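The chain that follows stands alone, in the form predicted on its own, written as structure tokens.
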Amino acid sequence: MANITLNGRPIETPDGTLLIDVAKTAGIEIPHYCYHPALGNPGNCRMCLVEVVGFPKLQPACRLKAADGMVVSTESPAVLAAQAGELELHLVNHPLDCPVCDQAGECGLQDYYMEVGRYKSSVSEDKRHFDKRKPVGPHIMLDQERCIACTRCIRFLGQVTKTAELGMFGRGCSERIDLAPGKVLDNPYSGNLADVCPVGALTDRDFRHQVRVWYLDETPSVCPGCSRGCSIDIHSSTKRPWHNEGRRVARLKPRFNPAVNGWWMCDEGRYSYKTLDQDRLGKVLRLKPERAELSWDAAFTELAGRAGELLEDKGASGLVVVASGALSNEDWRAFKKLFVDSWKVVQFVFDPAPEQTGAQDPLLRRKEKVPNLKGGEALGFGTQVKSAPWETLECSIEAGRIWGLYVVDRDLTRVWGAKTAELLSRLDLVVFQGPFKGGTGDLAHYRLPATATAEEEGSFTNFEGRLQGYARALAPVGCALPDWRIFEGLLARHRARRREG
């Protein structure tokens, strides 16, 4: 360990930690530009310079790791004119246009301008003019005139991705970031750079003019996309131009968590909030034989009296319940309570794939595109429990030994294709419960709305065995209720007609 002097604060630390890591350590903002904890320290920007004792000249402390008994001020006169005269080269060929600028609110130079700025300009010439609003793929903008040349989205490309998209070109006066010959910006990970981008010059084309970050609220979650379960926030705004009806998700930020997913996430867990607007279901409707909306009170007592009667006469061998990787660990428990302690169901259908399975790659992606595998695992569902493989299950519905299916998110048109309609027709009760309505919402006997996770609390295993909670963001889309609820629901009107019976 080095004990060393930091602004008049005895401080103990790890002997070879960088000054800039025990500063943040101990509570005090160094500010700086290039330097990311993932992306390691060239010491471009300067602005991290700290006066430590007996070194003649100040010291960039993204490059000066602790030693014992030194002496360091932050925010000695030297240091801030200092910072403050490295913040007016930066500035000097940036745009004035933080009143259209996303990064507004959330930009490093307009933080640092206000502690170590508010300078009287001492250039006269124009500033220098490269493209603005310049597309190098399908999530980021570019806009050369804002970058500081930090290099930390070359960084990240190189070092992250390896896929080297992003370059520097030009020397001196002329120097820009640019897309490298022959490259777009495409890789499963672009949305990054938005957030590695310490300015306004590399920004997400699907947040840009919709909401100012003072707008939006943060929100702890989970991204349910696969089986990582990466960290995420949850920014949430009433203020998105396009909505009128509360609260709505406007973008989803990674959060750091080293064990998961590190600093990062992908395009596909990024940009699945819109979903959360599409194809959702909110009410609770018979569609066969009559059509009819329904009360979750008439619905668990019209659905357990059905599904109670079928249970009696055909057995419980004859119903399949098909699930889905998507459920938190309450739904789980919940469902286990329904399906295999009362109900007595022996034939399960969990396997992801195909319809539930994606690309999948050494940094963060999983084949699973579910984020809670691991969960229904625990409790005994998986491989540890009789599964009905699809090819089985087709067969088993024709040959007329099956008289009931039910669906928990899962679209059964996406593993049978035309053939599904056809395939349930044959059956005597068809239950779907999720929040999406997919194929399947329309062909089922009931359908019961499910709410999504931002719409709930809950946890997730991830494939790891990581436990993580989540919180709720958004109040649930009409009379949509936790799937564990919807699971007790059914249990209660089950226990009950069996004690009338």
Contents of the next structure:
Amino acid sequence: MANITLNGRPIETPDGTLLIDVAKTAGIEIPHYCYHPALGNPGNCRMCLVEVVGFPKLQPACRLKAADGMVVSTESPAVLAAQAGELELHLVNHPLDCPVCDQAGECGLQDYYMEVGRYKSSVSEDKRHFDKRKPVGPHIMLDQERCIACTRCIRFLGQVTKTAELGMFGRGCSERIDLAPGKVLDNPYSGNLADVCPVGALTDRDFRHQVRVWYLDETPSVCPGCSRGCSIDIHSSTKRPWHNEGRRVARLKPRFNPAVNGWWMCDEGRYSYKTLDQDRLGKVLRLKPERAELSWDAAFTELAGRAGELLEDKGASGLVVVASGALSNEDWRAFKKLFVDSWKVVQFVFDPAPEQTGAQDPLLRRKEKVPNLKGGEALGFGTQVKSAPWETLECSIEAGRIWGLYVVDRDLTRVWGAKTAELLSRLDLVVFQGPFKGGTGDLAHYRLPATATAEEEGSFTNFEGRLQGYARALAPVGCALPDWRIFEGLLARHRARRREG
Amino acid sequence: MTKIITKHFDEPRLHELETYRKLGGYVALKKALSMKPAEIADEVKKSNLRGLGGAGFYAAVKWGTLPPLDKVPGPRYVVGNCDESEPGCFRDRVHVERAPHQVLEGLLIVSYAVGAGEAFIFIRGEYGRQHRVLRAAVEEARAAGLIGDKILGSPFSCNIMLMRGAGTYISGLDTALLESMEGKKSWPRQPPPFPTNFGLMGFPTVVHNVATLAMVPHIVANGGEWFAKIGTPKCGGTMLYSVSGHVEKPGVYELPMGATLRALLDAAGGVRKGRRLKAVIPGGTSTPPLGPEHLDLPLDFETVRAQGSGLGAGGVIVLDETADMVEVCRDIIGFLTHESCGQCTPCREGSAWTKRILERMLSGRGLPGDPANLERIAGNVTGKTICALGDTVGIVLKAYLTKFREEFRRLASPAGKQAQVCRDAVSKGATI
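Just the form predicted on its own so far, so send over the form predicted together with its partner chain.
First the chain shown before, then all remaining chains and molecules of the complex.
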């Protein structure tokens, strides 16, 4: 341990901790651009200069390690003058186009100007000019004029994705970030560049000009895109529907979680919000035999009655429940209570293959594109209760051994294709429950709207067994309910029917 | 005058091994190989040999910072720095062209002294002819068994490799040079660690200017005390100067450490056309200028530093009374702007901004606040950058602003504008 004095306060810190981290732990943020805990400390922005007794010059706090007896000041007149001076140099060639810049409101230049700058400009020369809007990849727009050359993006692409699409070209004041020859910034983690860029040089093309950041609400959540379960923040804009093309979620941002995703998230997860408002279910419907909109109460009564009759007549072995790892832990529990304990269903399908699987890589992405298979496993789904293969289910339907199907948030048309309609028409009861209609929504007898992850609170257990809770960011669409409340409603009505019968 | 490394420069075929050997070349190498490495280091320590590339660091002290061989056994390297790019410096060019074997001999002895089996010479990319000469010398020496395995029958083996720069000034800085050698963009590293601990490919590396290396054979041959006696108490031996600017005989001159500025000017034939001396840049453009009052200053690292300047790499530029110091300042800042590597912000932005201000002033659009603003920016750059190039921007600006304040002030006012317009017109041939 090293005992140092920081702004007159004695602080004990492990040997070798960078001064910038020591200060952060002590609640003092030293201005910085190039330093990023995950991307190293080249010390090129010179914003974090601090005064250390015994050193003739100011020292970059991101390079100097704490040593016993060090006396450090982050607020001496020399430090404050240096911070303002370095900031001024960062801004000499910066276009100051904040009114049209998406970074405005969360920009390092703006923040530090208000904190340590507040000087009067003495620039009377022209600014240099580079490319102002260069789409470098499907998700990222590069503005070379706004760049402060901190090289965070280059280091991210060199150290994290190891794809090296961006490089520093030119020298001195004509230096600029650009695409390496023949490359496109299309790696599966490219969206993170908009996060690591401390200024508006790399902006998210999907978020560009959609909504100002100060209109956004932030809700901590968990990405439901795969079984990694990255910690995220949902940035939503619900009070101004004329912004963001009417979409309720403006963007997803990774939330730092050293145990799961570090600082990052993948593009698949990041841009999944764009489909959140599409193809949504908001009404409780009976589609067959005659179409009618029902209240939840009526639907529960009717469905519990119909299912109850069939269960009594034809037996539980004729009912198959198709579910997915998209269910939260709370959903899985109610799911088990209804289908296993009460209805005594024996056949389930919850294997994510084929339509809920995809690319996997060592960084974050997992093969199973659903967040909570582990939560189901904890209740025996996958261990005691095995998932039936799709082929068996198909054969059983064709052979007439099955009378009913309860589908929870799975799209059967993506498994069976065009023959789905014909297969489902052979059944006496098909219930579809989920947030999105998909191809199966129209083929069911009953269609029950469920909430999406962003519209409910709950918890997921990721593939490593880590339990993470998420909060509700949005109101449900129409009268959609969380899956567990639908299961509970059916269960209550089922029990009441049995008591009465 | 005592000459050490330029002694035989007038010999027409000195670049050939035969001539070099006839004049006593590679005898010191043979002697060195019969000594223990520590004995060589001892002689160099006694000699007070300073790094002649600019920093003036004691060579023996630099070797002393190497980790002991038994603790860090891996490879270690010696690099001869011939990336001479500072305006006003051209002595290394003349040196490697005339006496390449002297550099190679020095490099081999230093490699032996520090235990390096691999040595390099990094030569400025623009020095094509010098590179060819050096390459021919390396091949000749290799054929004669002076480079390679078991040199001169001793157990010491050392290979020498030449590398050419890609055309940046900053590669002359040791850590940037190492980055360039590793095939990267030559951005200076931020010490610590220093190259003697973490150098080429992360192994201990000694980087010396080629002139420093060339002194070593003479120290080995004649002893450290002989060398120390030639110079001043703190700087042993001689200094190699490139003298240019407003003098009658520009060229490379070798004078003992401590020789006065006047002696150097006399050697170079005095100020051009008998004009009055205005300023002398003593160590290449990145050192602040000295004035006529410094003519009797004995030149060594300490005395020049005490005057707020530096001996640098001995690139002496003489300016007579006709020089416009704002233009000189603009040219130097312009050079530094062009050569700023762009890694850290104060240097990248500060150099370019001040250059634009100076250009605006010289084009007759000066503002009253310009000198003060320049001084303020200089303060925000000096001492806040990763390497010394950034410091230079601020130091040079401040020095010119302080010493020639009146010239700057004249351009920073409406009257200055008129004066400048008249001067431009006159220089374009107008008659008043």
